[in-house]
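Just one chain is shown here, as structure tokens, and it is the form predicted on its own.
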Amino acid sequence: MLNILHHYFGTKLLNKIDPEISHAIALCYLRLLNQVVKKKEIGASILKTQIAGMEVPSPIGLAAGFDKNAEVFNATLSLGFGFVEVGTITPDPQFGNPKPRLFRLLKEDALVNKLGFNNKGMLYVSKIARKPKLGIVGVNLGANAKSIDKILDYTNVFEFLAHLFDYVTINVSSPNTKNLRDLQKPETLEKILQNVNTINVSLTRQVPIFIKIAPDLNKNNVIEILNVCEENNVSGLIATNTTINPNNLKKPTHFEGGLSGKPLLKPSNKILKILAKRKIASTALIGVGGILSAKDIYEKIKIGASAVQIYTGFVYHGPRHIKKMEIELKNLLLHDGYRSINHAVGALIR
């Protein structure tokens, strides 16, 4: 019965509703369910896999921008997650951009939002936060629109909910607060690295650190960010964030924002490939970006993705979707002859 409602709510009735509206409808309904969730039971043990120390149940996560308020972590595990990322959270609450914001691109499999880190801040994530968690849940960090010191709200938030989490996202990539991307530079990125790593030590159990980064980097750009992070404790890259090219899609159209789904998986493929054959052994590499088939999921293993998440996938085709890549993936992986996913992490760079 469950899985009929949420298949129902997930994709028959939301997709056809404004994109903003459908989703705090959604966020309703696992409110509700985060009242009766338990944990969620093992899969299959070929799926288990490790992400910078953190054992997982699938490598199948669910990215930033969903649960941004952090108000429904245990509902989406018990949707079939191996683990969630909530956020993005500021140190302020903030509205974002004027609406509408949020839309919908349906020949391109795809989604354009413009939403501009609206969350309610990190006194509200930080109330919220400590109730126990059924599994892995990372949290993603951002600075404020107006804020003159970016770097500063970076490590205060940091600061105020590190340890809440198991593990944490400096998010430098968002292209929906001006002039964030900015503070991709070396030199910027690492004064955000020194300051969150000298809490992140004092801190009784350290986090896991992660840096997202944008697709619309050149090869140079990439590798001067996985230098720094590198030379500053980072345990690992999510790559990537929204793309602004608009000739990722099949027909070029401007647009305001970041666009996900489809049209992303090429350019975040590559990025993804340029850290897989540059990265030390101990650095991990989350995948994101177009990924709406188990065979998007495995290519992106194969790459070099420890573990991917989802978004634009999971928002056009519903919890369901999540357990039949599941299957498909482990099946994928029987016929390559792989007894475990993390055999075939770079089999494509090796």
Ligand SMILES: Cc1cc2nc3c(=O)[nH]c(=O)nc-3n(C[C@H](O)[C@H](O)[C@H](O)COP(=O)(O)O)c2cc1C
Second form
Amino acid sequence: MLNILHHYFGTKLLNKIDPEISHAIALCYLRLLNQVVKKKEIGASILKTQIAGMEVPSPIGLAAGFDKNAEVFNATLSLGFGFVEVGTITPDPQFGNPKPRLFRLLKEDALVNKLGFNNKGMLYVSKIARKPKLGIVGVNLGANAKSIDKILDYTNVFEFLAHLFDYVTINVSSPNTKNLRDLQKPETLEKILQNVNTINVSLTRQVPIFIKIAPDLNKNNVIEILNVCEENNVSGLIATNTTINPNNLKKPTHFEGGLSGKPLLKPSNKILKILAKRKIASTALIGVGGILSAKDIYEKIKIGASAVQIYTGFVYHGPRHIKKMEIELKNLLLHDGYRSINHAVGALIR
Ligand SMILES: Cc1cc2nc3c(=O)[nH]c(=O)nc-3n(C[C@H](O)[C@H](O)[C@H](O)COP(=O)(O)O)c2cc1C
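Could you output the structure for the form predicted in complex with the named molecule, given that the previous block was the form predicted on its own?
Next comes the full complex, this chain leading.
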């Protein structure tokens, strides 16, 4: 029964209606699933790995933006994800940008979104995130659109939520909140990190902190960000968020917002490669952007990602695709003689 529901949730039916409505329907179904799931299936041991010290049964994670309010993390974990990231969550609830704000580019295997951090805010999330989690759940944090002190927003939301999750991602790369990407500049990023680190050291359990970056950065920008991260105890970088560059499309056309899916594979891998070549061993990389097949995952792993995250590929192909890619990834590793996914990490740049 669940299998049939998963199939319809993941494929043609939902992909025919307005994308934001279909997302709401999927969430309704997942809320129900969330009530009944008790445990997560254990995948193939060859895929077991660690991200910044956290044990995960598979390197395939759910990217931020799908479960914006942390309402369905146990359900999404039960679909086969090795870990999930909820959010982006801001201090205050906010509606986001006016609708319509989510579009399918079917011929490009892509989505364009200009949602603008629509979420129910940190108070709501703090109430529901206390329930036991079936696996690793990270929280992605952002600033409110109307905030006059965006740096303070990160401090406040970190203080409120960090202790409830396994890791925290500081999102300074959404293109849909005005000037948010400016926070990737070394001086401002450093300030955010100093503030959250001060809180982190006072927690009973310190949480790994990740920084999520944009694909539309040049090499110098990326290296500057990496340096700031490594000087400020950041456990890893998530590369990347959506792109604003229409030239990444097969048929470049103007759009407003962030582009995800297939056209993002190359630009996000380019950023991943710069990071992988320069980073110190203890900095973890999570590769995101344009994953539609196990081959895409394998490529990111061989560039240097210890894990990956998916959004658009999941929306287009549904939960069964996650399990399928897991099996295919296992076969790709075995074919190349790897006994553990860890041995393949960074194979292309060694
Ligand atoms: C509809 C939509 C909403 C998103 N919302 C967020 C968000 O709230 N926070 C965030 O860090 N990334 C968000 N993202 C970006 C994804 O997490 C991911 O970085 C990006 O989509 C690239 O992965 P993909 O090509 O597999 O979709 C969103 C993406 C989409 C398509």
